[in-house]
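In the form predicted on its own, a lone chain appears below as structure tokens.
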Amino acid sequence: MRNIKIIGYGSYVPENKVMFGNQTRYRANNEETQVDMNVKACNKAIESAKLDISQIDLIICASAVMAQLLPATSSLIHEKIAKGLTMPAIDVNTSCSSFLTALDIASHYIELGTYKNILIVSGDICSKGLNKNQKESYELFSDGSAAVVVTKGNENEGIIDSMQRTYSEGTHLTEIRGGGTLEPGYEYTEQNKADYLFDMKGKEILLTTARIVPTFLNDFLSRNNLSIDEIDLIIPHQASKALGMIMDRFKIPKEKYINWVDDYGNMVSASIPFVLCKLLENGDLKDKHRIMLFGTAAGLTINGIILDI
């Protein structure tokens, strides 16, 4: 086990709501920035962790879309909430799992002893790249960040294992084809105005996710020793409206797991640390001790966690 605990945690939506039927979606509005939600969620969680800037060691931001091409978003980051200080701030992206990546990592950081408490911040202003044209996708995502701050824990507490897979057959299930090197942002035209937008095959993401995830959760478990009886609580990515069907494919009773797609839709980098964060700030996991946040991200990537709190 790597010895990690969160002391800090604070999350932010916009205050602009549209309803989609029975379906609430935040979307930030034109003066918003990502910048902007980042810093407030991370503000919310130097605060809850009773901690000045200054005392941490480490910033990563773990965002799916990056806030310009350079620099990195972690540094517009720091700029805003750590100006005049020399902690690194680094960016690391795995698209919809970037948090559990990140997490990932900074356990390893602290298990070393090289940082002693890690800010970690994702959110993703994705409003701004949906394509209207493309109803499930446009009606599906939320703006949203989420933050937390990690340090070394006792024996008792921090990540049991974490596993993360790549299945490339599926890596242009999801995407934003332009504003990169392949296709630059100054070769955009009405003509080729969709590539700039992002692109989502539901319909082949279902079926693929269907047929790989059984595997790496039984991998996952059984590598552990563990049963999906011993896991307390399931959070998983808020991927889509059929979040309750592939659950109840995989067996995974309803008390189990958080589905809040109805209530937030799906937040990209955001949704697995902004449960977190809410269910934390609640108090809804005094009685929960282990939790396997877990779901899938463009890549195609599967990305799980378990995690003594």
Contents of the next structure:
Protein chains: 2
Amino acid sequence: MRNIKIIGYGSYVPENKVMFGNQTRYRANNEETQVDMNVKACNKAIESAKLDISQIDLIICASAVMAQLLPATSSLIHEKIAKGLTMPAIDVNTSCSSFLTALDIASHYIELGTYKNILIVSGDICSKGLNKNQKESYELFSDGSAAVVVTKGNENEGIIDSMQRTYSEGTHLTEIRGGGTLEPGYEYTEQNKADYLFDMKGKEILLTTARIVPTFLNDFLSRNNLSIDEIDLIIPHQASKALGMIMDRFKIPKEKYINWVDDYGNMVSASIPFVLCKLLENGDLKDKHRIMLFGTAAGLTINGIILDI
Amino acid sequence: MRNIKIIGYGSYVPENKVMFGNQTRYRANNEETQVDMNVKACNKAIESAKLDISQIDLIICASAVMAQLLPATSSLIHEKIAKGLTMPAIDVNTSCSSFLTALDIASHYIELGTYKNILIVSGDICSKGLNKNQKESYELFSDGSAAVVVTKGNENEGIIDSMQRTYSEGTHLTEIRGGGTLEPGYEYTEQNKADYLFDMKGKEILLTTARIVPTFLNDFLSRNNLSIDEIDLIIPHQASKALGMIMDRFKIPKEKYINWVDDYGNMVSASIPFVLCKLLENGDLKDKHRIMLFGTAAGLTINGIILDI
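Same protein, the form predicted together with a further copy of the same chain this time rather than the form predicted on its own?
What follows is the entire complex, opening with the chain shown before.
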């Protein structure tokens, strides 16, 4: 067990709401940037930790898409919240599950005493990349951000285990092909516009996920000699409206996991930490001891953390 | 000390050479991609480690610029070298010093037994982003890639200490503003083309670096009770032709560090691991025990690792 605890948390969604039937989505206005959103979540997290920014020893930005191609988004956030200070800024990316990878890395740093207080922020502005012609994804995603401050925990709190697997046969099921070195921004034309927008093969992802998630979950629990009954709450990535159906399939009862897809949609990298932060804000985790953070991500990656709080 | 050792290494530069006066630079041809280059370095590293890909427990891609906006570049590499296997793929980004951050993270994973054999690859294809109108940077950079496999080391080998600091007052001194969420690919026009290309304020970086590097180096050595004489060799980021001048200023003699800027230029994230791999390939580190990896990076980040080999 790597002893960590969350001592600060902050979540943020833009004011602007869009409704698709009964589905509520949040979309930034034109002036609001990914960096702005992340800065708001960071400031809330630091304030709730009752720390001064100078007491943060490391900033990790764990978002799916970068604000600029260079430098790291964490540097741009550092500039807004910590200019003049010199704590390191690092980007960690496993797309939608970046927060879990970052939390896992943070737990290793804390366990070995490399850093004391670590700020992790995950936030994506999907509205900058959605394709209006792809109804399924266009109506699914929300902009949002969430940040936590983690530090050394007591002996009964922390990460029991983390597990990540990447199934690269699914690499191209979720992608934004353009913008990086394979198809640079300056190759954009009206004809290839779709390459610069989010592209999700929803049905294939669902089929692949349904095939690989059960094995992952079984392996993850069994290597810890745990059954699902010993987990108090699962915070899954709010991947899609199929979340309930998938959980049914795994025979996980409704009261055992959070499904806010109707209210918030899929917030990309912010989905899992957003739910976590909201629950912490509302005091809804006070009677919970063992939670599981769990999510599928572009890559195709599956990521899980069992966390005692 | 976190005991790790490098058991495999591989470096790669494209065949195509370009000369600027006496300066040799390497530039990929149009068919060669960043992913291709990284795959070549990875395959060499795995082969030299005498491992099968199935024995790699984690793939970290530590490059400065992404191949696609989504998913992580490590997934695209995973697809080429490990399709059908499920080891996790993670991107870590601190621009030019990404390799050091990744090596540091790997050392924490190995120290706590989370992963055994970790493949780290750093490779950038700068030729996709250079601005012909900015002579200084256009004539400085090379495409290249380097990969290592690290595993548990013996008790006298590994990372003595790592230190990273980010000075975000220098965030905008080196950047590619376009391509991410702040200025998406689809906003590209002929008029704003420069935003989608690499932009470096060389003189300001040199001035900032000259101011902050001495303090960083002094702090890094003194917190380890080491003097520069106790380091056998420094592998610095091959930042620019000013490397020799800067090292002179720190009174570091020529035989104490590698300066291959004339022969290879600045390979972005691959610079430090490329030199490291070449030295290992050539057996040039056999009489060395304590080396320092050291570099400045966009962010502005300074990164150092003292490694006993």
